[in-house]
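Taking the form predicted alone, here's one chain by itself in structure tokens.
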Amino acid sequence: MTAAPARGVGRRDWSTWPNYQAAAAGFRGYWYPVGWSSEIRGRPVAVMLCGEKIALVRDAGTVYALHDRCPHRGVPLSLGNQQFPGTLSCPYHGWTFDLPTGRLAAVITDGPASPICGKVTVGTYAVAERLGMVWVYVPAADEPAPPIDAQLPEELVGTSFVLGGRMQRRDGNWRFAAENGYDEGHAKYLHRTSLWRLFKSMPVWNETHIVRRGRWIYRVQDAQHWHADFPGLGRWTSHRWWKVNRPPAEGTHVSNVGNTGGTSRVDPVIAAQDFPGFASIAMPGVLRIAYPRFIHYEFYVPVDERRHRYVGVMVNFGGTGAAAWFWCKYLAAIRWLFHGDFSAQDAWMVDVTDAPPERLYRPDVSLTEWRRLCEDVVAGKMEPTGRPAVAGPRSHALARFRRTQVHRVRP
């Protein structure tokens, strides 16, 4: 008889968070970014979101989303085209669907009087365009889509800014990506070799607690330790002589804007938000990292149980001159250093993460509080619908793509 594994400190599975555990293919009842607006035109585009196949097409300036399966023989509608304005035709037999309603409007190979017209529909999805991106709403039941602005980070609504970003289909479950983004411990060690941090020292470890404010939870740094003496091993620090920021003395003021020390210059828009901590996360998987002069956001978009779409955007709130300078820096360097080399280290770890089982340590309070937030929010969303707000069955993923975009956004 095999002995049961010894019990120790830390949870080994996710049974404490049952809704989170069930959300392998994502949470329903949310808007998700699925592509850059400039890439969705008259030719249909296939995407997968929360395990569901979706065909996107732009008609007369408006983007529509249909379930990507013709009910006739199951051919993807994204392989079709527009034979008539306001419609999308299946490439197989010319079954033609009205874009706003999904209703079968014509069957080209059965003539104008085809009796099946009006008796068949395909599912449709609510679509919105914000931040230079196309967003699709995945309902939890059959509820109408709520206003998308209520889900966006508050500081991005009604504010002028310039935005640079990258979308990338990545391997690994979306939850691993969200946990990696909000994880307290990894950045100071994993990213110490990134080119983005080449000239910036990072703390060895922090003393941190989590604060919930509204729909966000924040990592609040109580103390930063830039050197550490490990008994019997020696001193460890990430500081090197070429680093431009010298580690502050122990016990000095701890900054909660950025994670490489204090700063005397904070953008007025960022300062006005009065963030309790520099790192925050909200449902359904939106990370916000506040730096002194810009904010970095990451949206972890579920493709299916094994893959996700990484959407990373960097926002600068300065005036015209500052925006132009940021735009040039982003195109010339930031997109390669931050959304390239730096972010690739995260993608590597997300791809190879295999949990549960797991053993947690003190800094993982960031993970457990994120899971707790998910449980609380899902429980609240389930009450009026009586149905779980998690995605459906697993399916095949969208082919890998890499795109970079820069946008100027005005209120």
The other form holds:
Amino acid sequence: MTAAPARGVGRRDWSTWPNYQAAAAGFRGYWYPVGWSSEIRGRPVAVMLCGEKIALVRDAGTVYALHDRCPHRGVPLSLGNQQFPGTLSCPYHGWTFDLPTGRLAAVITDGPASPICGKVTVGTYAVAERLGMVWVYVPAADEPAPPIDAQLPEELVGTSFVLGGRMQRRDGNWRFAAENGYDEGHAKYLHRTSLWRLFKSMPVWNETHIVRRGRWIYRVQDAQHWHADFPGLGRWTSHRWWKVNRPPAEGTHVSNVGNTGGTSRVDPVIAAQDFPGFASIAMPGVLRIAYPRFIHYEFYVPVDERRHRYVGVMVNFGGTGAAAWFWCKYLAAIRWLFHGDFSAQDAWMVDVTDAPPERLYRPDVSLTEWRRLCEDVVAGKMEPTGRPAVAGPRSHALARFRRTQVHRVRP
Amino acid sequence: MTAAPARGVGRRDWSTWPNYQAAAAGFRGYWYPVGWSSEIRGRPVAVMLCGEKIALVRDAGTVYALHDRCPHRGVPLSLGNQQFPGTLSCPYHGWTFDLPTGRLAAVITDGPASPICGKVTVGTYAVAERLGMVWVYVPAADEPAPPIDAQLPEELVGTSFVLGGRMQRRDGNWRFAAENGYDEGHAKYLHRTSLWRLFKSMPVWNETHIVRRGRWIYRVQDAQHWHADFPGLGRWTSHRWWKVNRPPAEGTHVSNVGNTGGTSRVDPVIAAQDFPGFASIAMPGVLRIAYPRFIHYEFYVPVDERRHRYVGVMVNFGGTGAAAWFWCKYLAAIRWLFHGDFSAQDAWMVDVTDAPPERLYRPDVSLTEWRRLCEDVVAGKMEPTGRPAVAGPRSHALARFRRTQVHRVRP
Amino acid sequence: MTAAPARGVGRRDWSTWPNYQAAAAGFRGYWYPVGWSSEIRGRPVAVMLCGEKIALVRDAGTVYALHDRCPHRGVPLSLGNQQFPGTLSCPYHGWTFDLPTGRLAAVITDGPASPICGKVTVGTYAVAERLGMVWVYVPAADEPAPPIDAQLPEELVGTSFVLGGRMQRRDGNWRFAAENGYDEGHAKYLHRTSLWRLFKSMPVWNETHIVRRGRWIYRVQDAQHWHADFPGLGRWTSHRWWKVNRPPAEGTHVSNVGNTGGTSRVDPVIAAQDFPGFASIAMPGVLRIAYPRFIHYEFYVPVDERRHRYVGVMVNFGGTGAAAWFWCKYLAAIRWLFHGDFSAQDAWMVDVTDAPPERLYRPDVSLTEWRRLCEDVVAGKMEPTGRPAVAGPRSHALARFRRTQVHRVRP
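Starting from the form predicted alone shown above, please give the structure in the form predicted together with a further copy of the same chain.
What follows is the whole complex; the chain from before opens it.
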């Protein structure tokens, strides 16, 4: 036995995907969710997004976002409050900024004729509210914000649904979170011990390929293997006697809606999407996992180079009855088991991932295709966002439990 | 709405004031208070001052200061103790240093004939005790320490008074603390919610100018405005119905002793100073706020580039009766309300100030004049200290409450 | 008094001993103890040694050590577990490594025919178990590990003994710990207040010289002085009335077994070693203090440049009766007083030592000779390890108390 550097280490950097490599603090030119709508009220809230400090405040029903630094002496504006409608005042000297424009509208401690008014402006950010959340646009340069609905998953625009979700600030770069989310390989192994899968077997390995459609890439499952004999080592399966939801016989037709091989009837809205595969991802880090009766989304929101915000959302498109039933199910189980325990396993791995260097293997085609998607979008080789929205949705909060929420959305 | 860098950001550095810019760890060539006299006893105490580690110890009534690093192996001498009168021994190997000179007087573990004795010396600092505090001189080069009394506020030398004060180590560069202290603009706005001002209105804005006299600059109030109408926004005042100490009518004579427009009889010692303005500041960061019956001082003592020591002192020049009354008032109220709650608002802002870049406004003439004062003193264009002291004061501690103290000083 | 840089500062770096200076993270090419054998079981344990991350795991009775980083995505293998005998699997995607060779034996999530198997290898480390501890060899290059017995203190190979010990991860570079351990000067002064010395006087200063024999250097005591008169300061002694173990008369014969001047009968195994001096040290940081009835060893194990692992071991070579008595004595007293309170004083000083620069004195010949020993060994001027072992020892754990342990070892 001798200690030696690992052989076959593989890629030492991500220079194959230069734009992806450069996006440590996130891709600019996109909308990102930064908080639940119900959390942003009249008292300013500080968030960090793509490494930028932002102060959010709600005024007369509308949420505004300012660069969170008073130009006078660098004090965060989010520590201040509102002295006049439509404005935000710095706590130190009462510099008062117009919320829509960021223009210095008054300096309380310099009187009504303060000569500095109108000569100073803080940066502002475009803000929208969708899915019960506040979204902020991080511009690439000085461009105006494009319509947010063109960036949302298409099936969430102009449709009616109920959603439950969880937000959590987590350690680790947003790209590790996105790669973990779309990663074909880990789920079956890492999550085999999660409570969410307590009664369900997971495959040992799958045969998959990736297809592109529009701005999404889809993972298509060609075959699933529920046990395997490893040469020289022995047989391996994640099936256990208590997992009553037994694996199908080898060679059974592989469903691409849901990843458990179940045969539930598929919700008509979900069926209408005709997804080529059950797992899909799009810029700037939006994951979509289609189950027969609901869709699970994850948004990986860059905080800075070391941290990200996990936003997990589960959506049910059923009518009022189905929605009420989903509502109960989400609050009683999904948010603890799936958005809690299951997702915490991902958070654990994202936190300890340390790449490059990295040595990729066959299932990592999902990672490399995702990186290639990012490169192609940045290079202008494909459409960055979806079809324009039919109509803006109306959102209504049904309940709120700490960091998890349930919302009813109608078109 | 588009996100853009703040317009009109102003100064990107302090190169207009090069000596000030370079003094991140404090101005050298000055005396600084580092602790209450009663706290420095026979057991060594470690302090950091202008980025230097200093060990303080009292021997036979006199306080000594050594560079807090044993030259042998770098162990802090402040971890040691006294094995012989007039010396301090390192805890590791018993290297024993003469307190007045810093000379290595003995090495216990090398016997009486240790050949290294007399060949090694640690740096020493000049020490004085004034106002119930221990002061240390930080030399600019190798110069001997000048008399400390020439650096103290003139009215504190040769007079009799009682004082109460508080020391606190705080985050933030000492210059932010000094600028906050002398800053014309913030007090009326930031402190309007302090308990110290619970029953007193504060002006909205003032008209002021700065005058120099001797080594001090004074802020002279030309007009005070207690409410103001801001175009397009509305009327603003800090007056509230419960503030029984009502603002004077607009256009009333503006007092420059006290900043509340009160009409109390002025203490004869204070009146004799004939201060041009109620707020003054001098190198190396000494603030003086003159009230009718007492004077409040703040010393901003550099710890290192990121931290400072706040020393707030309130002085009453009255006779024994007035002093006793002041003594009660300080312990019962002033130290909680003024040196506590009110000053904590300053500590909060000093901690979050992040400049340059900065964009100064009209009232910041107090800041720029203070910076110009520092430049002129360093450039030798004006006298650095005051008149020589008439006689050294005698100090007597009346009481001690954690970090606050009350002292009686007689000439 | 003026503040000035310390005069006579001495060496500003360790360039006199270039290999020693370069060994901030430890000397490579040596075996190091990393944990108690009983602590390394089937669940992987992460350790850091010489700045390298290592995963330890026991399989079928044998301990294996792998580089603690999965080449796939950088996740620590020590977070994983065993899915097949003789292997360790990464928790993220089930990459499964052969323990003896580090070869990638299977990738569970890529099925039995995964093309990557056999193409990737993680580094392994040679492992041995001696003295109830797990030892890991840190190679200098790619060389195979030499026999560990040739590196152990000679008297611990092929003999029968009982040992008690303590391991503790401590702050401070391993060289400060080694220098502190062998340092002639500090013990008498720093430890005079330890409980271990409560009833025993310590000398004030000694006259010593260093001799080399084989791969060890020995400190030989020529004279001990139990009190001393320091010119201009006075008399000093660590003797106190309650120290019933009184110092011998000045000029008494100095024993080089035991450092307290006692006259106990010397254990035959210890006597047979004929140690030139009671304190000796060898590469890569092994201290040996010979007492009449037992030997105390300290191993200074580099964790990284800032931290080390202290391993203190006390060994008794007596027969079963003596061993049982030593066993009681260790658990009842030695581990609290010597490996606890006494050793904590060393840990305190090692943590605050900050050199170079340093100014050495006469007793520091022990330090400079230790550094010279390291240079000579690295330069190949002397034998790096001892005679080959007669036979591998068998170890048997008698008891286990948190981080302290007692072991019985037979040849």
